[in-house]
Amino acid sequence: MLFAPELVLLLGSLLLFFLSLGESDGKGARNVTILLGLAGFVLSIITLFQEGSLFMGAYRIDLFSQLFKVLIAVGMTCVVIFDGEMKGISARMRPEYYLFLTLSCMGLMLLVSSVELITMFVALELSSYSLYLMVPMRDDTGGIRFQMEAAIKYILFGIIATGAMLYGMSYLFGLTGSTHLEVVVPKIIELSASSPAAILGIALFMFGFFYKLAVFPFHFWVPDVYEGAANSTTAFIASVPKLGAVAILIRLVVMVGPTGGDALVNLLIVLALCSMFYGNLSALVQTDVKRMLGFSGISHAGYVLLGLLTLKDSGFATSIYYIAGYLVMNLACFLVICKVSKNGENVSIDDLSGLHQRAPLLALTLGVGMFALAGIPPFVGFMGKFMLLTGAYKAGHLTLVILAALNTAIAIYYYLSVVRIAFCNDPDERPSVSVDPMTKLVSVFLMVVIIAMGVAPAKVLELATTAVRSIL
């Protein structure tokens, strides 16, 4: 039972692996993959608070694993439930796709629970091919090349990471003997206060996951990649791989311990400022609305990094609140964009005018998702950057706060245009959107459940908090 939702994936990837060897237009490879989403979220579900290792204690099972498991689970669910038609995806490779999908998620659920570095650097590249391949996947009939181009810099960008993360591993394993964390753990806390080494390894180890985070300076695949890849395959990447990233990084930034982490902790600042602002300035000036979202998503990922530098549980908690949050306000955006876009083109924000006539449902999903992102009440946008704000300034960080709160009051004013281009401009004779009953279910659940986190935040922060002392 401790491995179950890995080994349902693990299972339903060999079975989609037979369904992509024939000829088939992916809709019954589509039904396993849903199926396999639906199984690991209820498994994991299940097994939310057991506890157990296994793999001669590379491999730990507990509530801070199985939490992203569950969170992991409902992305994957949601993409593959909202782009149903798949438009962007050829029909001869979609069985593919999916097989490349549940891969990616099995090596996402795989990270999560490891506790040994060679685990975590095989898990993070099983996670990571996967999603190498699924970008030029994008169909070209329609003279669409660029996903090449994007494939190629997201592999080149992903090198450079795992080079540097792989140096980082060097340091740690030199100097404490051990690739466990229940042994490096101790000692790089107690070096860490004296040897620069110690924390040089955690940085150059933590710049792997901060790649896949979008955090500046390793965010320059994001732009293009968001562009070039096919929409189902930009929100799965927009959403479901930083819940991995955000739990290794709370992994790693506990090693510093309460003494050693003021280099750390600057080294945070920098990045968290740096990301902020140059993700938000940059989106001001987009028409696209991946690419939009692309630069939003690195300054989101600046959010993230205030609740770990304050290097306390309930720091880290909050930083899981958010990316839990962020993780339904991205789907929500990206669900109007896979429905919106006719043969699986990219989609303007001029294409979004007159939504609310075109399909109200997908208007007030947009708004909702919109409004979230912007940090406006009383959706979990808002509870998120309000919290970590509170807590980086309650750990003496008001400069940073300061600046922070800037950047919240800059991206108001893009996302609220897409909303305003929704709500206000006229159609133009663009044409209606259709929307298929599945689509809908999930379109009402993100919103219930970006209004449901927002309003009432307690429960999901006790959670949270309960499960970063489960590693402490």
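Rigid core here is just the name for the largest C-alpha set that superposes within 1.5 Å across the two forms. Positions refer to the first chain, counted from 1. What you see is a predicted model; the values in this text were computed from it and never measured. Compared with the form predicted in complex with the partner chain:
M206 is not among the residues whose C-alpha shifts by 2 Å or more between the two forms once the rigid core is aligned; its shift stays under 2 Å.
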Contents of the next structure:
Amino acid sequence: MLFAPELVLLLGSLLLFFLSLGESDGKGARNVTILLGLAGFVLSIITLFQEGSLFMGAYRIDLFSQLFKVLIAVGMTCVVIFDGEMKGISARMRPEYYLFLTLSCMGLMLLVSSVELITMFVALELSSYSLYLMVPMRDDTGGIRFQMEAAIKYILFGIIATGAMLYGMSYLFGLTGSTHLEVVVPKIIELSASSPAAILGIALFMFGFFYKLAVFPFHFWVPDVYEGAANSTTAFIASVPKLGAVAILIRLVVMVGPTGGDALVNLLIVLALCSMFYGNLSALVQTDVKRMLGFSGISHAGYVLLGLLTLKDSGFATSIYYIAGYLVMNLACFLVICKVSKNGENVSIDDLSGLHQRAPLLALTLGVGMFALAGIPPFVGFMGKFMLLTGAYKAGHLTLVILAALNTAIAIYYYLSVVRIAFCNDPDERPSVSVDPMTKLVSVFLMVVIIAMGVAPAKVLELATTAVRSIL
Amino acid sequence: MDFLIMNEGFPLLSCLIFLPLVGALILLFLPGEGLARMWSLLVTLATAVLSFPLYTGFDPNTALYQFGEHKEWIPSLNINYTLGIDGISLLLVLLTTFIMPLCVLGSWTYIQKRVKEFMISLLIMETAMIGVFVALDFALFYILWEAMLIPMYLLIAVWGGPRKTYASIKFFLYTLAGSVMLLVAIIALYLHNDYSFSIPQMMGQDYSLTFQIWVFLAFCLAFAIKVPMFPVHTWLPAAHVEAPTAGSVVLASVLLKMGTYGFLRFCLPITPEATHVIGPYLLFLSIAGIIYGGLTALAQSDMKKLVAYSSVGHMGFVTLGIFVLNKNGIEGAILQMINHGVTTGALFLCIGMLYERTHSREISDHSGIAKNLPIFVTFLTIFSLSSLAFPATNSFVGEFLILAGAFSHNKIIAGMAIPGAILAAAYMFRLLQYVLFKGPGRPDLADLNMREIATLAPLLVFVFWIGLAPEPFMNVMHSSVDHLIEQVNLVKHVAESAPIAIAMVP
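Switch from the form predicted on its own to the form predicted in complex with the partner chain and give that structure.
Below is the entire complex, every chain and molecule, led by the chain shown above.
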């Protein structure tokens, strides 16, 4: 029972594998995947407060890991439901597509439970390679094959990041003689005062996860992959893998302890600031919604780091809260993109013109999602930012807080311009958008979560704090 | 909680906040446009009626916060749901609840498309506005303050005039950019006060002068944009001109007051030393606003723009009254906030009614309509006279008090504000002269109907009530204003008496 969420996904992917052997249009595979997502969600909730370990402590079940598994399952289910028609993927590839999606989620679930370097590596690569394959599966509609370019970029940058990570791991192992995180990290912190190799090792190790989270300067894949991948693939890449990255980064930083690690904090400050400014300033000039959300994702990654660099429980809990909020806000925006896109093509900001007349519910979802990403109360984005800024100020980083606050002001412009197009412009012959009942349900669910988390964050925060304490 | 008189029994303030919100949620499921209008009118009227006990139950002899409510909200950050009103916020809450039914009435036929969504935005606005005035927790205040931007943005962006996109974006960006640093200041105060967001607890603390000045500047940026003070007023004319009637009324009557309310509630008591240092400069900005607003209003041919610029001038009077830091000035400022809400709100309603008939806001298109629309013109004349502070109308009392306060503070400053009063007469009479007498008239126009008269008549009552017998309105604010002045001058006494004490030691 303890490992049920992962096991269900594993069995499910075997089932999907058999489904993919025959000819099918993917409807059955889709239903299976939705059921898997829901099962993963329910099982993760059931095992939420259980604990246990496997493989001599290399794999651990605790509140922290289970919390992330819940979020991963939510993300997976939403993405599969709201891109029901799979407009961007050709029919004969759909079963495989769902297979890799499930495998990737399973990889992430394994990742958030790993506390040992090699296990982590295996889990991360399982998740990443599935994603690398999902990107080029996009239907070749325009004959430009830009999904291939995106896939190549994604895999090349990914492999470089992985290489750097492995190199860092070798340093960590060489310096400490162990691959278990709880042994490695304290020793490295001890060593880091005297040995630059220790800092280099831990920094290189983190690169792999910065890459997943798309922190500056590991973001180069973001705009092209977001643009090149099919809408639903982008929705997945943009939200779910980031959960895994944040989970591991927290596991790592938690062990640094509240005192040590000045070098690490400085590194995180620089990365956070660069991500925020780079992401927000670049997003200002985008015309493609997915590219814009990609750059906005970079800046949000910077915000998540604000919680990590406080080196306090409350800060980590806020980071979890923020990334969970980011998941729902981002899914809300991508839901709209997937639906507005007629045949799976990319959506420019102008394509959203007059959305409030073409599909009022989608326009409302988009508005809520965008205002939430911009950090306007009463949505979750505001509460998250507010707590992150408070935490960072409490830890004494005043300049950082002021610059981060300024970034909020920069960011509002591009989010608002999307809302403006959707609410102020006339549709000009653009067709109305049909929304199936399941998607309607998902969009209402996402909106309710965005508002509820923003208005009553106490419970979520409490859970996140307990989760962080459980891994100490 | 010694600053709060807890409200035992019926939670009046919470009801005021949540009634419009619940009304908006129910409205979501009601079919039909007529029903949407009736329902919102009902909800806003009920809120107005419900707010009446605030006045009757208010104890004017204490400066403590009354009708207090206190609930834990986010314990890990020590954010609480604390509500309460004092003599400064009481009238503003009443103004808000009183003006909202008139907004609904004023947009009865003006809004033709998406009536339901419009009314929902309006009701959510009301929730946020009442909340801002009664919140005593800084985090709660900030959340409501920012949350207000979304419905207001939609009011302008969806139902606005031809340049609505430009106006709404400008409004949103200006206000949001202004409040970003407010957030940092709030966090700084929170950390300086042992992790407490309680506004009354932040007052009267011993902050260093440098800290106070930074906090004051952060406050000032946010509030000055909202007021709006010269030179950050440029969003106002754009927003006013493009907004639908109800949007303009809400903007003029309530939103602008939040800036000046912010000065009174936060700047003066929390950073008194900085107020004494920076206040004098703000006096000059107020004078600049008065003169600039008057001169620009004189040059407008669009009636809405004229009233919008006159707002800049009137709000200049309010900030002038606040920063002279004496009793007359501050009481005049609070009264003038109410007056401006009544008078300018009424003027925007008048212009909206005219616009419905002619689809134009140009003064020249309405020349000589006095003979065609006698009732309308009577209303317009009285509200215009009130706007220029004619004796026996409400604004006269307010402006008189402010100028009296300014004279006892500094005669030069007061002298510089006088031309503003003359300019107000000039631009208002110019408007009246055109609309009343010049030109051929418009025989095709119908005079006001009963609904429109019912919209304007209550405002007319208040124009004369405050103008002739302001005491019921002044009584409630005396204790709170005395207390406020005490808080501001506390530091001054310390600063003045310190050298004497040192001199006496040897």
